[in-house]
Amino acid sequence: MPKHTNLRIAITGANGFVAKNVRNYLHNKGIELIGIARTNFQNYKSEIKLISSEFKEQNLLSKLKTCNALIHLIGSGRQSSYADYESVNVEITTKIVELCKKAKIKKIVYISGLGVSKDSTLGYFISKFKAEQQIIKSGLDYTIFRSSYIIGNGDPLTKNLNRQIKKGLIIIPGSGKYNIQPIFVNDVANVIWKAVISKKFSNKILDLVGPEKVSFNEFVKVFNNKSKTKIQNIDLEKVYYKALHNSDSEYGPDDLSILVGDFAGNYKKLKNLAGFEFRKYREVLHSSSVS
């Protein structure tokens, strides 16, 4: 791998909310850095542009050949008539894992999810697992970061109970009781860029987790500090009736299945990897790193 500062980095997704962090991170350390999405986005001066719906290889494989690593970001968390797992997580991987071998990228990071194994029998999951095992079986250097919720200003989590707050209530599927282990957007950023310039992290699959197992109750409790905004628990029946049934509830179906399936990582060897600890939820929470 060249010198930090003669690296180029490619990052597909790049308007979604991890990708915009990991971005301004490795832009504020000098790095060359290719943005790639569907759709278009805003870019530093120093940083190329690609917009591909479709990632078709003529369109990215010449921009490609000058990056040492390649960041792959993109990702869905619910299927729709446009847009289902399998197209989404499963195939697009493939398509990137083909351009990396063609432009001889030799380093793949992906963010795959926490829970995700060759058992899984959620949908979400299983595309997952599919995405990593074209990833492992390529041939390239990777690093597989399964993440627990990642947050930070605009993350899915807190918009999702900020749009519950603004409605006046705040609601909480069944007891509330099963742990989640939130993780700063800002350390993602970090355990990412050395994943790309440490052999430590080569061809390893990692929980990326918080330091904190935190139940979904006591989290939302914390974020609702300031608000006071009313919280209730809800029968898990009525809200997995209203996820099926209507578009705009507060949680998807696999949201919710992912949400009180109570996952938990292994924080101390990714610290031992990374080197540096990382930030507790809830000194995130109560700075303004959240809004």
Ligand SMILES: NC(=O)c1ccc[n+]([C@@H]2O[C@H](COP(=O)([O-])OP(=O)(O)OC[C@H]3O[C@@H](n4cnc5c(N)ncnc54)[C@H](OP(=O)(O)O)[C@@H]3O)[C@@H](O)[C@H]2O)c1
The other form holds:
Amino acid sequence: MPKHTNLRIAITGANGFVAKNVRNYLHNKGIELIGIARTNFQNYKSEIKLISSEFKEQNLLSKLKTCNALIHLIGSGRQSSYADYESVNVEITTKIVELCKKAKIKKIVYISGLGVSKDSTLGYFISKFKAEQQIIKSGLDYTIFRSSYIIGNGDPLTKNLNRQIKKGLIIIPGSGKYNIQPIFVNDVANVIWKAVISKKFSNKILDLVGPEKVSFNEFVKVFNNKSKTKIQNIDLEKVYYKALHNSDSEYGPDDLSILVGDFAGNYKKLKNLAGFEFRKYREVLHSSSVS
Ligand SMILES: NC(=O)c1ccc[n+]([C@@H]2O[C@H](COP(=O)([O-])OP(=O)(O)OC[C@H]3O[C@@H](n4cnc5c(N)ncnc54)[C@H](OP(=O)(O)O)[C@@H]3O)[C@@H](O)[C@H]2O)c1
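Alternative state: the form predicted together with this ligand, after the form predicted alone:
Every chain and every other molecule in the complex is listed next, the one we just looked at coming first.
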């Protein structure tokens, strides 16, 4: 890799929650950015903006040829008849990998899901596994992060809980005793940056998890500390029924599977490679970083 200030990094899904935070982090480091999104977005003065939904070579290749790394942040955890997992998570990743190879970009960083493996049975996880395989077999230097819930300003879980608070009731599916391992989005941006510049992250699949496992019950309780909204554990069968009958339900079918799946990751390994301590979820929730 050239000197940090001479690096140019492309980021797909530039409008998304993680991408916005990563772009902000890298911009503050003085890194030249190329943001790619399917619709218009607010770019930094120094950032090249590329709008593309088809990822056609002729529109992107000449710009991408100048990049040292690409951070692929397009993905979806809820599908519909318009956009299913195969088309968003697998096919777009395949296109992006091909573009990286043609543009001779050396490094790709991808966010997969915590719990993904070759033995996955959940459609979302299977699509992420297939996307991982596209990246691994590409021959590019890769870092794949299998992520738990990423928390910070504008994260999907916070948005969901805030929507429920507005309605006056927070629903916890089932017992709520299953655990999550939230990670702060600034720490995610920092570790992605490390993955781009450090050989220690070369060709690795790593869990992207915070320092603590916490039951969903406890997480929601801490989250709800200020609003004191009523919290109710609702029978899983009922929540699942709503998820299947209402595309606008608080929790989608796959959200429920991921929650109940109780997936945990290896924080120690991540911390040792990254060389810094990650924020604890309580500190993040109590600071102004989540709203
Ligand atoms: N947030 C988490 O807790 C978490 C946990 C595990 C894994 N991840 C993974 O991390 C990545 C970033 O997540 P995020 O939280 O930032 O999600 P997000 O806010 O929903 O951003 C996802 C991005 O993907 C883009 N996208 C979705 N469908 C697309 C399509 N058909 N064509 C082109 N672009 C499309 C979205 O574009 P628009 O803005 O135009 O819709 C958006 O920019 C995803 O791969 C996600 O699966 C996130």
